[in-house]
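Next comes just one chain, in structure tokens: the form predicted alone.
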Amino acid sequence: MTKIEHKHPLAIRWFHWINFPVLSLMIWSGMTIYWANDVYRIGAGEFTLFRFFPAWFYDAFDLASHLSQGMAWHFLFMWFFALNGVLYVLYTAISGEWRYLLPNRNSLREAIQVTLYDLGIRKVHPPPRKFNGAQQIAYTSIILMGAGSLATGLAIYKPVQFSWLTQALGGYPWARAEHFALTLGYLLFFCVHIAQVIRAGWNNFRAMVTGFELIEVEDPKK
């Protein structure tokens, strides 16, 4: 027997779907800025084992030679990114949705169980609920990462006006490295999140679009 159950409020769905293209555009425009001073690599001294983004990458995605355009887009969408994040936090705090999202003392244990189940190591599925421990930790981390991106972004955009913030983050080079590391974190989250959505199936995706999901319940007449 199939039952329709409400899962995600309209506001949560709007914040989610607005954030996805905005953050994607922030990453794209950030890459055009990064092209002008591609400093990060893995190596020692003059020896470079691995560069994060070789020249062909910028050429393939048409990211080279668009520094001023990238900066303009980055600073424009920064306002949408910040506003969407602030409204999301305010909504979850006022509506009480934070109760489902914030990790608790059982979240880490449940996150390990979910991970083992997804890897096929554990055969017993954790008890289903709105957000499991892994999701609570991941979604809360994304909010903290967003705040970190805004702080590090301001620190490297206005290092004189926000000198106190730049210094608190370890100085300009450290703030820039932290901003870059957070971007890599978003890319990793995207990959894992999309893989999890595909694995969870159409019902889970539909719930984030319509707000409702179909669940199987036992027929009381049986």
The other form holds:
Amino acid sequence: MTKIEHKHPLAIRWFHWINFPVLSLMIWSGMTIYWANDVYRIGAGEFTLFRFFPAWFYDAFDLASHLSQGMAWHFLFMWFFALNGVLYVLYTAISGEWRYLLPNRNSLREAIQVTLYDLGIRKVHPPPRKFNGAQQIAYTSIILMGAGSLATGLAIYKPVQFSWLTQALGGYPWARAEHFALTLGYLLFFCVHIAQVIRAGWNNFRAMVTGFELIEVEDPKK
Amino acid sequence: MNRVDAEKVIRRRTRRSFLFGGAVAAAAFVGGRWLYTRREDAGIRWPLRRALEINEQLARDFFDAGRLAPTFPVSMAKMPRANGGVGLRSSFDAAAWTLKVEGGRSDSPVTLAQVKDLPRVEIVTELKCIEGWSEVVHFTGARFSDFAAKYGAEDAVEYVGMETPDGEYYVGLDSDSAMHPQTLLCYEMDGKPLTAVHGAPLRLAIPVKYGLKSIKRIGTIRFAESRPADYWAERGYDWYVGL
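The form predicted together with its partner chain is what I want next, because the block you gave corresponds to the form predicted alone; please supply it.
Starting with the chain above, the whole complex follows.
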């Protein structure tokens, strides 16, 4: 027997789908700002493994020479990013949705099991539920990262008015580097998230748009 | 519910959701296009300019002159790179220089000796460039607030404008930021007299703003009620750029 089950509340779907273009705009404008002083790299001493970013990257996404424009977009859309995030946290806290999202003491073990299964090392998937341990950890981390972006962002946006915050984050240059590192974290999250959504298939994706999914249940008459 | 019925119901819901979601996405796209194609106001689309102005009003409402930029030991100070040569390219005789003051107590120019007669203040703080880099710099000079108390307008004005002798570079400041205790009319950097590329004989050091407001080679200081022109604000940047 097939059943239609409600999975994602309307509010959460809105927060999710609003966040996607807003965060994309924040990352794009942030990259145009970063371009003006693109000093970060992966390497040690004289040796550089990777430089953020190579010229082709700036060209491909038209990131060069738009510092003033990038700042203006960034300082407008920061409000929407912050507001959407705060409303999401309030909603999950008040509605009780946090119960599905916050990791508990079993989440880490389950997350390891899920990861091993996804990598094809483990044969058995832990019993499915709304969000497994790996998802709970990922979806809670991404909110903490959002809070981190707001904190590090404020620390470099108003480093005199909020100098206590800037100093607590290790000073102005460190706060800027942290703000940048969090952005790389979003890009990493995005890649894994998209891969997992593709793996999970249409029924799962559709639930994030419509709120409903189809599930097979045992027919009680049999 | 059997499989056929369930699929029928969810297909209807899916169609409705995707149509609605698609319409919202299309509206967002049109909105984005609209924003992206507005007429420019001083180098950026006017809605973005309005957004910067709203941010400015908020920042000015919450501005607290008691909050200071962090300071550092002198040993950490370096000479910063000499960004920005606009206003420094005209021929200039530093020895014959005097500072013009407009809207102040008198119309007579102020000499460097008179600026140096004001209490001497040293500050080691970060110079933060709008490009994203920062450098700890050792500035020495007179507090702008001390200068304003002696040579400025009798009654408090809302703005201060400064420009280079050739008028090529100019900055506008809100009075609260100009009067901040760390804002200096600076005649020494790194414990040595200013060099030409860093704005000799007199430059501004204003830690509550990005470095582009720390104008070099000041020729004129103007106390004003209306918002002074600003070189970079005319080229797409925020007028206020308060930190």
